[in-house]
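Next up is one chain by itself, shown in structure tokens, the form predicted alone.
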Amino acid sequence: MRKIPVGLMGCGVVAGYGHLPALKASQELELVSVFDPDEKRLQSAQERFSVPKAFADTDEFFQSGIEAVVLASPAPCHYQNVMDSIRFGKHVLCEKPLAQSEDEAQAMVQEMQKAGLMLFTAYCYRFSSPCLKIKELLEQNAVGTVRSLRLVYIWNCHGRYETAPDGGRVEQARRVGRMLEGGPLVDCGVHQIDLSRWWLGSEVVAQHSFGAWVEDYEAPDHHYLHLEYANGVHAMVEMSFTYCHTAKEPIHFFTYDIIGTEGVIHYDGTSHTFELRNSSGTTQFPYAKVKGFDAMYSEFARALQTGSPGNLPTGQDGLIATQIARRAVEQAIQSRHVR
């Protein structure tokens, strides 16, 4: 069978441990070529990975034989590779969150359907089996009607601080970036939003969020957000960039509760558990990471193959989820303001 050949944009740390081996791993997608305007990140990313063409140029790069685009370049580069990519007729499959502002993404969206192309997002979770599992059980009733949905992930977002090259002590890139463009709730809380979305298959009614500021960022650094759902469920969503972020010995949570009228899924990647307690009594399920990057690149196979999206989150999924989670971080700001 033809493999589709793709290219990549974008050769950052998400990219590295994420994107590209799972596009070098896999049967259905060939990875032609890789774009990064820094020549030293391109070149390490090409040589490490094999790949037959790189580039610095952004017309060379989309006329390198490619069917379809990956975007793991940062966030504020997303509006207009997409564009680009309208121009060159190319499907794309862009890294969340989609864009820097809801009108950003709104046209993203828009023009992509008016040129007759596909755009999804990222949201490699929905792929790992662990997510995959609780789908399966949920439209199976294993644990009754749905409730409540609690779904925390607290974590330092790799330290508050870093070495620089002269051995002194500066703030950590990643992390700084990270808080400019939204916090914890933009960065990685799109990904719970989508996943609550997508298991119970109902819209969000009504949110409320809380913020609460460690550090004198913007947005608030450590994020709740209580969500409405159509179908009655409520959820709750609990960020957080700065839990030990200044320990000597850092730990994080990052659990699901999914809570029904006939029992409790839990998964807890801490303690590497992952179970349904209910009335039958308690199955334990294999323990995986939340990251599915392997299935969602054979899904955007499929989906370029058919022209059916099928499970692979839309632009719009996508436009959603960052939607909710702007406008919580809004919300905290102004509370804040107010107090």
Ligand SMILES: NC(=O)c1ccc[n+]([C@@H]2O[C@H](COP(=O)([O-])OP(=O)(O)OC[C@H]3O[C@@H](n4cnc5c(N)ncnc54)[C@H](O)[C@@H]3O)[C@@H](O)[C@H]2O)c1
Given for the second form:
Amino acid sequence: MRKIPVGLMGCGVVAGYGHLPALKASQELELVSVFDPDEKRLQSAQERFSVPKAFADTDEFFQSGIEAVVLASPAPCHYQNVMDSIRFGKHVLCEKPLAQSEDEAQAMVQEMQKAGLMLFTAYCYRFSSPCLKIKELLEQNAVGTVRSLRLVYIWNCHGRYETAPDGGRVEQARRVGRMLEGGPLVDCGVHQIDLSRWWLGSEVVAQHSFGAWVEDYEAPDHHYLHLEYANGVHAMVEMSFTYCHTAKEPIHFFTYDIIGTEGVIHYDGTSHTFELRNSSGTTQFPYAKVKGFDAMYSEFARALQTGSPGNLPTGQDGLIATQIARRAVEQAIQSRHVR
Ligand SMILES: NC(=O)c1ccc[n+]([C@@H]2O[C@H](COP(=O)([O-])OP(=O)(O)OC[C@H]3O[C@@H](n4cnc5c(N)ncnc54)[C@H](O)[C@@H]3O)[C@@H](O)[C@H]2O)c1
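What does the same protein look like in the form predicted in complex with the named molecule, given that the last one was the form predicted alone?
First the chain shown before, then all remaining chains and molecules of the complex.
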């Protein structure tokens, strides 16, 4: 079978542990070229993953014989990367958050559509075995009628400080970038917003959010978002980048609770618990992490071959989660000012 030639833009952290290994392992996709404005990162990614071509020039990258592009660049670059993809007629799988604002995300979706190209959002959580299993359990009514979801990820975003080349202690640059881009709800929270929509098969009709500021960025660094769905379910998303952010021995909590009329599904990334408790007893499922890059790329290949998204989150899914997260951050900031 012919492998579909693809390229990747942005050879940073998530490309290194998620996208590039999955692309290399893919039976359906062929990683032809990589792009990064940082020559050192570009060269290191090309060598580590034996990529045939590497470019620091955008036009040369897009003319390297690829049919689709993966965007693993920082969020502020996504809009321009998508506009360049349109210029060269390439389908796109874009990292989250889709864009820096609702307007940008809307324009990306519309322009890709107008150009007859497919835009997907890389919500890789959907494709992990626990998240797929939860979807299956909900379809089987394993907890009766779902009434409430709790999705919690409170961590330190790799810690507040890092060591500078001169040995001094400085603010950790990647974390600073994430806080300036909108904080934990916009960065990690969009995964949880997308999962809750996908699990429930329903749309958000009302939202309310509160922020807490352990630090003094504009966006809250600890965020509580409440969502009401059209089917009557309530979801609470709690995200933090300041939980243990200065601790010598940090811990974090990553939990999902799906609460229904007949039972509860509980997933816990700390104790490695994944179980269903209902009137039949307790069923334990194999624990796995919630990122499913390999399965996401199988679905990407299938979508490119068939022209149909299947389970792959679309640009519209990216836009909806971006809208909810951005509005939540604005609301939290406004209520802070009122207070
Ligand atoms: N799905 C996930 O689980 C997950 C995890 C981490 C990060 N992310 C997302 O992936 C994206 C990248 O995050 P990261 O942590 O790898 O960041 P990073 O800063 O480690 O890497 C980004 C790379 O993009 C390069 N770059 C800069 N400008 C560029 C441009 N104009 N075009 C292309 N590349 C450019 C940088 O040089 C860098 O090598 C972000 O949107 C982030 O939110 C997703």
